[in-house]
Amino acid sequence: MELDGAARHPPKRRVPAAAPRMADPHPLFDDTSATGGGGTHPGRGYGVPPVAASSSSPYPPPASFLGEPVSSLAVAYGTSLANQGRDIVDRNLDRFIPVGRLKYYFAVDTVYVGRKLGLLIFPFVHQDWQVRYQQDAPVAPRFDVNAPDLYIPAMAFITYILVAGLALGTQNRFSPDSLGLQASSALAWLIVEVLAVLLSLYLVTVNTDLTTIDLLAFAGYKYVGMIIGLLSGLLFGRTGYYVVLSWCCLSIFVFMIRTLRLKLLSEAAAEGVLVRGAKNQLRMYLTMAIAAAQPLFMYWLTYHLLR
């Protein structure tokens, strides 16, 4: 029995296990399926991609070499072009508008203020009415309160704008819009007085030191006439309002013919008497008509706003 079993079941034979395989010492090609890379040459082949180079690396990534240089030379293109684009308009902005010279006409004090206030009110007491000089330049008007300034012009017709709305308000006429056109008017026309006149300097040939500035504070003095008025025919009613109108009207008209004449009139002021010539005629006539259309203004501006 036992040998018809181990007939049955024959023994296993031992296979010898195979001998390692030696390295080619000549590979055709690179084995490439690993996944570090493919060996000694990494990036050949399609495993997975390199590992970047830590931060601690001594040196930089290849794009930098190419990023800065185009970062920096970028950054000196547009601050070259920002300073020249600063230059043209710095340029442009002082040929039109003397931003410099702007600064000379709000050099003011609270005593200036409230002198020149008291003279565009009471002008019949001054007596000196020259603007005085440092060298050449016209000293500040915080010391010297004949000199024009833009301070009292540009506060006075922040106020007259502001009163006007009041003044509607209390007649329940007002709106936005009706605060609106009063403003609009109120610059148009200032606006229109001031090329007036530079039209008739330039008809006439007057060699004046006016500037457009000097024109655009002096008509702006009569806002503050213009505020006081219209305060008073709120307080007093109509009778109030041309009361103290027409005293601000002859104030606001010999403070311009005083101080207009040493500028437009030169000669003769110097001298002391008018000069017998058709150019001083013109002159004077020009000087009467600039202090005659402020009263002409403020009635214009102001005779509507109460009823």
Second form
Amino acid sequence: MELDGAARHPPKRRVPAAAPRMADPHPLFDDTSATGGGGTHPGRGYGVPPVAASSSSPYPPPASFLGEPVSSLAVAYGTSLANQGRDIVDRNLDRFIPVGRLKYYFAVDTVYVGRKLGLLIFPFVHQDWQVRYQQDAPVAPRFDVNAPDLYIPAMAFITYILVAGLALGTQNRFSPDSLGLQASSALAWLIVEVLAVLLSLYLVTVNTDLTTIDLLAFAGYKYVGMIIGLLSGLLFGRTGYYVVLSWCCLSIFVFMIRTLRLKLLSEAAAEGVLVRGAKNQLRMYLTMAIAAAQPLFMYWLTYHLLR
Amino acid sequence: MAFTLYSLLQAALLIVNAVAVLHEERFLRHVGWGSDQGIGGFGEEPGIKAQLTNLIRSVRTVMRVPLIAVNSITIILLLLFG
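Please supply the corresponding structure for the form predicted together with its partner chain (the preceding block corresponds to the form predicted alone).
Expanding to the full complex; the earlier chain stays at the top.
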């Protein structure tokens, strides 16, 4: 009886804690978790030793200490400590990394990823580059192919490191720490690029709604072209590498210009009308510089892998 | 290209040190980058030079004390671990 009571308590205590989190007012993702599943799974962790003990009767249950009244107090104390710890972590983590904003950048689906990859390789036909807004907030990436996301850059970065390892391996230049070296080198260049763009945006006093994470996403899009260039270089030799890399450089250049034009330049200049004035000229130069830095980085980060 | 995160940190520390060393009276004023030298009117948007001057002044003000700590730690670590 006592064992059943101890088994029944944790599931009851878990469900009220889990329910408020499931009623999320911002449904970026489809909620596929059933309320029953969320309630019983953590409870099963507590309930397993007493339940198994009560079902196997002949020998003394291995975790009979969980049946004592003192241990139920300990279970309650441990649960409240864990809840407090989780609250503290949630609150403090939100100060350093905006977790809510990060979720927006990962709200993607397969159709979006396919379309975005096609856009990165062939941006010449796409007409409308404006991100659609919904009550002052930009629409999540899964609803608009123009919105920046962090899924493709993150996956492309990891794939680039793996392909770099593959390229080094086919030339017998591979060692485990070289993989880590490639990773930290690429990461360092990414950070340098984002900081340089931030600095130049500050100096030119552009009033834009580009956040740091947006810049990180745009800087990460070039890894897709780098991967394709590297793979074609491995398959078809240096000529294949140069041809495919120049195509990917050109497409990333056009992609960046068309995307940044809407964000950095004023309304009139973004339409394509030639607006005179020093400020607009400066912003145009800044857009061209940011877009031109992408092919440079793409070549810099891949040529030493295909020697 | 052995460009690790640690060398990035070292480069950043050296650059911030370089900015912190620029003296207001003895140097910046003579070049024309002093903090009180004609930083545009009110309605005008500040140009690049004004932004740079502001940036240098704010970096020097903000990073003065933390730089002491970070430099000391870096010196001790380099002495210990080479």
